[in-house]
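There is one chain below, alone, in structure tokens, taken in the form predicted on its own.
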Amino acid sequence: MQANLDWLNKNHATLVKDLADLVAVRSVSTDGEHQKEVEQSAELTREQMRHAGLQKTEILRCNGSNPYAYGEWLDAPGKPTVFLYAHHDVQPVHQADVDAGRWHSDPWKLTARDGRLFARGSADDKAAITAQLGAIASFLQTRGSLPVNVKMLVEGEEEVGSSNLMGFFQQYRDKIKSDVIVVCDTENIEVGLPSITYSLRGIVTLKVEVESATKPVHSGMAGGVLADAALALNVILAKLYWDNGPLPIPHYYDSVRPLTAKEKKTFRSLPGSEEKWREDLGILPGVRFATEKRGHPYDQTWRKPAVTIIAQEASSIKGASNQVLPRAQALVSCRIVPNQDPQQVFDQVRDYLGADPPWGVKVKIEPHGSFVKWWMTDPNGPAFEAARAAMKASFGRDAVAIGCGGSIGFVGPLADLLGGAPALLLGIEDPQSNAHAPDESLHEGDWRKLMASLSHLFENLGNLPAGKVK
């Protein structure tokens, strides 16, 4: 392994340049205006795969999807096959954030500052592409072979919900057949502490539309007579306010899997403090946590359901006039946990919000996008032990098993499709990464350790007796 680690150290500047080349491509998938760049990003990823030594690199598609870059190396007979996932599409950069100075360097130019690498996509998720390819190259450039078989897929529409991904997996089932899944799109709970994520919340999003009239009316003529749709919508949404208790939706917690005493003890043994959480989240002075009374942030974000208003529209402030508004709408995002059923959650929230609307306004509530199921696994077994040993060798600390409040919807279905393949979700971000936000960044030291960890992981998996990963 020392030759691999030496290669990674010697070629670190080249790997940084590879990442810089990737983030320079504005592969924004969310606005439909950067399709050329998304295509360019996939081609560049494919070229970097080829340069690292992967074989049969190609661009794949499914049902008119954005491009997927794929490459493989399958010359280790009898050894496990590792499926590596990352994505090359990114969130947009809003000009208002640039103009306001919230980006402290060019968001499309990888910039080193204070031990971190800043750029859109630096952490989410282009650094994962480079880390995986760096680990692969560390073997192929020093030994000429890998200790495992590798299949690597880099998606181009993760930031828009991966609507074609499960269809892709079905279409290319034989091509992607593997024994272990490795995803580097989660976080370490703090810088320097390697983390393996074993649970993810799911998502159910509802679109709530309120209508009170067929047209807007001058507020001097109709104010106080015509029901204000915007105000009615906010009355409806305010029903979700939970103060510091459980969400007030009837029977919402009936199926929520309780935390075990062991899980509670483990969560409370992890690092974290109110001061640090407030700083990481940017909470203003005087604003209290919204957690349940005596609730812990890890309990709340990893294993408790949550509801967030992620968008609301009635009219724009810039174009406002003195009118009573006849229509308003909002998106309500529900993060769901084991063992909640997505359809049941939708039905419960719909019925609760739609009951007894103010002034009798018309309320329409529909699903917005596809439901994403929660996922949870047992973080034990040969593959997980191989990952823990790999991360300890690189970070010098025992890895911790953590939950994640976010969602990666394909993990559970893909693991099932591959016959219960262990899914290893290894951290690449950290609480300061600001994924999806201004000044997105990657901790360069942890990134280097992740590359070394992946190299150790390949070696450890290749050494498993009879290649048994579970």
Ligand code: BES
The other form holds:
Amino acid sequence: MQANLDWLNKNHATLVKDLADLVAVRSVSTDGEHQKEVEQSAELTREQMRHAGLQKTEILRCNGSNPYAYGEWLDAPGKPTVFLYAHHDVQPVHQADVDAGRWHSDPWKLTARDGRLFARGSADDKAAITAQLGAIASFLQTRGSLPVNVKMLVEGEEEVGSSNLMGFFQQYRDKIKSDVIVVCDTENIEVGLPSITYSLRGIVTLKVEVESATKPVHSGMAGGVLADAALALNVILAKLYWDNGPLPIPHYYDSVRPLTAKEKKTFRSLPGSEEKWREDLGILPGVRFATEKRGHPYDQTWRKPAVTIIAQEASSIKGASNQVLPRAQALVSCRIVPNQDPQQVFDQVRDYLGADPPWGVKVKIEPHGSFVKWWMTDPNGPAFEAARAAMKASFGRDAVAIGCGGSIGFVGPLADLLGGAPALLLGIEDPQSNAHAPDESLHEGDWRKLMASLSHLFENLGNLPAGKVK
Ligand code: BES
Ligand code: MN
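Next block, the form predicted in complex with the named molecule, ref. the form predicted on its own:
Time for the whole complex; same chain goes first.
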């Protein structure tokens, strides 16, 4: 292992350069306007895979999906096969944020500042590509072999809900067969504290459209007579507000799996304080948390459903005139938790929002994008022990088991497809990473420790008796 760690240290500048090359490609998947760059980032990922020593590298696709980069190394007979997952697509950079100076350096140029590496995609999730390849290369470039078999898949449409995932699994069922899954796309709960994520929330998004008339009408003539669609939409959305109580949607919590007493206790023993959360989330003075009474931010973000209005349109302020608007729409994004059923959540929210519309306006509610399931596992057994030992060796601290309020569409369905294969979600982001936001960054020190952890992990998995990972 010392040879691996020496190799990682000696080649650190090259690994930073590899990451810089990746973030320079604007592989935004959310707007459909960067397809060329999404292709380029898949190709560059494939090139870096080949360079690290992976074999049979290729670009895979399924139906009209964005390109996946794939590479493997399968010369360790009798040893477990590790499936490495990451994504090469990123969230957009909004020009308004750039104009307002919210990015303190070029979002597409990896920039070192205060021990962190800034760029869109630096933490989410391009650093995972480099970290996984660094660990692979630390074996292949020193001893010429890996202690386990490796299949590495880097997706290009994670940020838009991985909608081709089931088709992909059908098409490549045999190719992706593996024993254990390793994902680096979640958080360490604080810098320097290695964290293994054992639950993810899912997502159900609804588009709510309100219509009251066939055309906008001068508000001098129609104001007070014609039902205002923008106001009606907001009356409908306001039904989701319930101060510091649970969401008022009937039966919404019936299938929510309660936290065990042990989980509650553990969550409260993890680092975090009101002051720090306020700072990390940028909450303004005087604004209260929206948590339920006696709720804890970790209970709330990891294991409770949440509903967020992620977009609303009626007309723009620029060019607005005195009209009663006949049409307004919003996207309502529901984070779902164990054991909520996505279709049932959709039905419940649709029925609740669609009932008794103000002034009898027409309300149309449809799914927006594909549903993403939640995922949860028991973080115990040989593979998890191998991960804990690997992280302890690199971070010098015991790993903690945490939840995640975000979603990664691939994890649950893949673990199911592989017959309940253990899925190890090792942290790469941290509370200061600003994923999806301006000034996204990666903690360079933790990134190095993650690479060392992955090297240890491969070694530990290779040493499991009879290759049994569970
Ligand atoms: N890396 C995130 C998941 C994540 C979120 C980890 C928060 C840690 C904290 C991932 O890339 C992501 O953003 N996923 C999307 C998926 C969605 C489009 C289905 C999400 O959670 O919004
Ligand atoms: Mn991600």
